[in-house]
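One chain is shown next in structure tokens, namely the form predicted alone.
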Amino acid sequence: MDEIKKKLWAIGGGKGGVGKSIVSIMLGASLARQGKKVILVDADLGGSNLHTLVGIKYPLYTLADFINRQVENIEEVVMDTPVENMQLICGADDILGIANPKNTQKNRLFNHLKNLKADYIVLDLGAGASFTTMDFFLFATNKICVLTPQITSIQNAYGFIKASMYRGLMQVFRGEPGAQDMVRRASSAIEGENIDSIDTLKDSLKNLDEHFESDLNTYIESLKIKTIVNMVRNDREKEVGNIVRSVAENYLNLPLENYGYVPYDRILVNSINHMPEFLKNRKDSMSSMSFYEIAGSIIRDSEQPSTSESRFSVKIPASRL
């Protein structure tokens, strides 16, 4: 189980256009270059594009075929890519309702993803903070939030992290309606609300049950969210990750890890329409070298022994949330 948890990495973020799909592909390719078997999963349900970026025009099977039980085993929808050691599960955006699968469908998908034979499974998530996107993000033990130095991206990244944390806390306290009500009140910025921060939420939960405060602290410590700042143009923009980390610590009591930055790379930007060629031939570009270093950090983190075991299930109750 420890090995399964280490191989799952979710790439999320609050704003479209920050480069999550490119980050997912480049990290996947960088891990593959270092000898790891990688499966990318296009989990941007309703807006998939990874297959186009890696040069697959007409996928034989997509994630929709698995979700709709047209195939029973998720391994049947895994496809090869032009990058050696990197495979892809294509998404689909042409089926009504696929962007909002039922909880039973999501749980079945999660259970099958854990059994895929790969060193790393990289989930490329959609933009925004829909329940489905946050559930994918929370499902993965390893979480990366991508943002750019733009103020709107910074705000949306923080909003996504905050919303995901509270979504997870609703799962932690499932079956405890009093505690869930307090979490819900703390998550909404309503004028006059007396539970308006993590600190007041902790006090309120402690008054309800002394164990609830401990459960909250344990869950927040287990999140271990990392950030990557993409398309950095100067030294000042390199500090954006530290700014988000400071805000999360001050307002959410949530420790973030700044996983690094990727410089703005005109060569990469101009190669978006020719990504398969870029992945094969431009391994020495500025961005490629940064992604290679971040992939090395992923490998090192994955090889470290776990220091603690989360007590909280990622299973989504069908009747709640």
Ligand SMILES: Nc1ncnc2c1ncn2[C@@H]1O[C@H](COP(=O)(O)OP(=O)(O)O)[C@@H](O)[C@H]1O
Contents of the next structure:
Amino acid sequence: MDEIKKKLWAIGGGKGGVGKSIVSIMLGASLARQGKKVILVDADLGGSNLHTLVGIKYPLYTLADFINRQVENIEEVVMDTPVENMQLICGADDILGIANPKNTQKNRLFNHLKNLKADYIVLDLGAGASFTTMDFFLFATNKICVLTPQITSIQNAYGFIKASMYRGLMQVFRGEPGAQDMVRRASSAIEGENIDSIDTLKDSLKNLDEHFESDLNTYIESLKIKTIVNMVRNDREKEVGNIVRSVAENYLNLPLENYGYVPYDRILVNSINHMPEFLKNRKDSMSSMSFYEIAGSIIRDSEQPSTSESRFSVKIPASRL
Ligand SMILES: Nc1ncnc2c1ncn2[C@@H]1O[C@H](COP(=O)(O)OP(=O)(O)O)[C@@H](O)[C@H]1O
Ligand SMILES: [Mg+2]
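Go ahead and give the structure of the form predicted together with the named molecule, now that the form predicted alone is out.
And the full complex, kicking off with our chain again.
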């Protein structure tokens, strides 16, 4: 496993407004509070707002400066935040067309991100399942999918996970057009109508090449996607995490790890315009305590000896995406 990449955590989830940015900030601040050096990255290219949440009105530098080569090294766009130990790389509006960077730009960005000097690099992803968002998600060794108890959020979270997994498989089988074709067909199968789409895919891959099935299994095992259910109001709402987990298990053979719940927190809602003060003064709020616990899990998981991560997490070839 690429040790350097172990520190990368992506926070995605498909739907807007589920709390990806809040989760990123709160986990970042909790890790920072526990003495870890954290860099938050606003990877919501084209819809950035993380800087506003941490109280930076006008970012001096943004990711756009790096992507457009105004600066050569990504370290130059890292800014301090009011939270000790927590720094930020601001996102940018899409005026310069950076919401869809070219693959060469993406690869340069990924290379620089993984070499940033920090204990944890937290990538706050945009909504939707654009190629760029999925590539950020797949690039990070640790993947968290945020959802809320709303049915639309459950659907989007599953859709995002499924689309990301199949995109990852397309990269695994690059250079193998036959296998890619099968992956493409499986990815468009409709759940329920074709319950065994992933099993069918495994069988057909096996027929094509005896190694392909184990390549697929190894990749799926390496994904290790975690779920956080945010804005939970009662015990029943905690159960929605189980729905996504069982659908992913049944239809994709993809095990998801329950990474916890965050309660709906009225104090947090009322503090959105004053997050730095909230982070400093309301460590006792309902959500703060949950985030602190989840940060503990992040630290625990990061300190475990590496398992064999993907030999599949490779560069994105310019021709394939
Ligand atoms: N745990 C929570 N309790 C209450 N409100 C929350 C919680 N998490 C997020 N929110 C609310 O949801 C809004 C959207 O969150 P945000 O992180 O911007 O979503 P996303 O980044 O997924 O689009 C926040 O402005 C806040 O009002
Ligand atoms: Mg956001």
